[in-house]
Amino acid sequence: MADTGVFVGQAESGDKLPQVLLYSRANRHGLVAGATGTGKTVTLQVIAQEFSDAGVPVFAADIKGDLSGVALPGAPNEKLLARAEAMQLDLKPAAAPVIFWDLFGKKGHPIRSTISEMGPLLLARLLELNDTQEGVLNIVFHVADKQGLMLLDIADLRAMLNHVSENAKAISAEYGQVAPASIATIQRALLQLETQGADGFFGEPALKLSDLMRTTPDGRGYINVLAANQLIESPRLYSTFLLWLMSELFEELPEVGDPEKPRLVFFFDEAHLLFREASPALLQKIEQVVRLIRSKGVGIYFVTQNPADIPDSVLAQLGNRVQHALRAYTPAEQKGLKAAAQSFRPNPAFDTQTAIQDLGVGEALVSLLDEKGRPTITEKTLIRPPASRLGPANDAERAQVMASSPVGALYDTAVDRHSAYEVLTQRTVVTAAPEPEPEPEVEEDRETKAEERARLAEEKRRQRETERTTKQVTSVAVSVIRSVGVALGRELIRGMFGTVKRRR
């Protein structure tokens, strides 16, 4: 319906002005909060829509598994094609083009990353180390990267911390205390991890940026759907995913300024998740990722219940806003409704915390940035119906999406490469190889035939010597350069959340 931006939905009083989040201004960010049932999750698919109808690709994790029926044509109802027409909104059934990614495999492609590319920082989050064992760990991070040795998977990191742990004096003589007490804590965190499922997320081949940022031949954008039912219930790793990608796309995405458009557009569902028990220096980093990634062309989005969910440092970075109904019936949540109303620009017209609770189903109050990036007056909103499936696709329909995806043949089956596992374990082997016992003497009668054999057999002792010499050098130099040859495929410059800066 607009041509300028994202056309959210039409007021319900006075013009009935139509409500557009303009694309020159998507990537100033935003909120989308609502209690649960509200609908959160169908406003987000109408705007993934418009902007994949755009050229803008977008990614979204599904918690419910209601979003995937973005990927298929809608059925309207009598109801919904009422709310079209009253809106002067031709509103036909139309899917976008969707790429399912799953962290655990099952309702997706797989989503990796390796050990390496993550970093210490993240890593310790993920496994919730103390300060003492996030310094062991970043100390297992430097001497890694130090000798050229990558750990792409938990078992490169484990093979790294019992190199670390074995070698705890010469390493704390250098960088500073190994506790064995931390690298044991370190170990049984790993192991959690594993029994969580989370270890086939760590990996090759590792997510590549550009493949979340796709167009089809018709120059719409890729919706890049994260089946995260399974995900969520692992809320830690699910926060951690979410801020390494947005941390990627910082440290990748070279700087656009403000685009007529943005390159890519993040919805982080159960936005309380990233800030829930994080470090003031964490929060402090996700305050500036947030607010220097628009310059990258990037808008987040983030969805949550109550905008009291995030920290009020984020909060004023999010200019468009979404925001459905809360119900207020114990103290905390009329604090948080009271929060939620006044992060609003008034309007005289109705009383913004009242409002919040009256909105029914498909309402919600909503103030988007203007040509100026000035924030509009608040309006009661209804939202646009969507024109693709409202509810989820089955196995078999997402099953035939993704059998028609661009990127199966890329990410679906694992590779395992030589790297700090096989390197360490093959140090091991070429140390504890025994030494040939000397060949006896052989005793001869006469002295000139001794003194000959003896020569000889000295000559071939020096030879075999140098022959096994030759052969562990060799061995040891073969694993260490393709270990190398994998470090040198990346920079191994750590940027701002620890994670390892690739080479463009």
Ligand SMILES: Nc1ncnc2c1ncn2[C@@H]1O[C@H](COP(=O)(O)OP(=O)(O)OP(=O)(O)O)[C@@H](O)[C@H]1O
The other form holds:
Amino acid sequence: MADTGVFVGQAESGDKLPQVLLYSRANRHGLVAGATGTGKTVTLQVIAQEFSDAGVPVFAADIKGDLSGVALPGAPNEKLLARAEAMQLDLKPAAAPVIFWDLFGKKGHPIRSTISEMGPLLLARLLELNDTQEGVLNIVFHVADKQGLMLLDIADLRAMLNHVSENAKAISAEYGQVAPASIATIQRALLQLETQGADGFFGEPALKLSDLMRTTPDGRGYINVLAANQLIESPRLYSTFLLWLMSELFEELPEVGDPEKPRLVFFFDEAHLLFREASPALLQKIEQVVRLIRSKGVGIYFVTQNPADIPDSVLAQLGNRVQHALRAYTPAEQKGLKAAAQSFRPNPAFDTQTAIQDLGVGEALVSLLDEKGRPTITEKTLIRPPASRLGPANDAERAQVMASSPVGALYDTAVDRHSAYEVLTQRTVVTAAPEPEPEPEVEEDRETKAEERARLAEEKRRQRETERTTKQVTSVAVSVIRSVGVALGRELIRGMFGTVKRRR
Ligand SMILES: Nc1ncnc2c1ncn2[C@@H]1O[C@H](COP(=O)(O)OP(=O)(O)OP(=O)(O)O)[C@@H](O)[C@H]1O
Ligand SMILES: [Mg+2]
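The form predicted together with the named molecule, contrasted with the form predicted alone above:
In what comes next, the whole complex appears, and the chain from above leads the way.
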């Protein structure tokens, strides 16, 4: 509707001003909050679809499956039509272009990452390791990097752990204590991850970020919908995965300052899971990435039941706010309500705290950033009805969307490359830190090596670019581990979260 921004809805009093989330301020992040059933997902759906219409790709997790309806045209009932009419909106049913993804590969195209790309820091969080165990995992990664053993899937990591365990004495002498008990704990945690079905997530082909930033030939942004109903059963995997994705975006994308439109909008549903049990060091990194990713043109929108679930340092950076109704029965809820109310620029026409409690379904207090980046006066707003379907897509509809997806051919089939597991199981004599055997020069391998060299060159170029642009801010934070993989001539550069800076 508006060509400068997303039409979120219409103020209910005064001049009934349209509430517009400016494209040029969309990278100043945002918050969608409210108690269960108050309209958060629908708000996310309307904002996502309008970004898509404006050519901006979106990524959003679909916790309950109801966001999938965005892939289908709506069938507005009388209530929705009346709502549209109240805001003089011509509600034309329309579907958004959608790519369904699923870490388990069932309700969408599989999303994969490699163990190596995930890195020791995030993996330690995923496996719920303590400091000592995390230290051991770091050594395992270091030895693998040094020996040019690729850690792609869980089998690779397991083989590598065994390898380190068998050579514990020599490795401990060089890198620090690796206790067998720590290795055993990590092995057990890996097994648990596998029983959760997460083994499919680690492997190749790994997700390329550019595939999350696609547009259609007619210039609309794809909405990447991540099926999260099963994923949310493993909150650690869910939150670590999204954290990984955020850090990848941060590491990979070039600086663009404040673009006219964001390059990608990222919705982080059940956002409180991200911060639950996060160490102070991790919290600091999240806060830092949220702050810095803005100049890469990425807008992050946290969706949560209560804004009090989000640390103040992060909350303070969320400029665009949509607050649905909150209930406040318990003392904790009352505290949350008070904090939520205080974060809004007051409107003299009403008391914010009372208003939040009185909001109906699909109504919200809205305050968005203006051209100068100031929060607008809070307005009680009727959220616009979606043009796409309110409610889930069924299995057949989902399958149809997936069949015509631009990425199916790229990701639907897993690939198992020659990596640590294969190398280590083939070795007959293993010494502590052996000169890795040259790999057999078969035709395929030569091709792989040429590819690796090309990737390496590209990696270096990107690395220089990233280093140049983020030097001032990240020079302290980034612990760059350089280790030359002798066998493959690879150089692994690890970023802010210890994830590998990718070569592509
Ligand atoms: N903008 C809107 N226009 C019309 N109807 C709406 C709107 N927002 C919400 N509704 C109605 O309210 C219902 C619940 O909304 P929604 O699913 O978005 O809540 P939620 O806050 O995401 O809940 P939960 O926390 O349980 O996921 C919707 O199915 C829809 O019928
Ligand atoms: Mg919801």
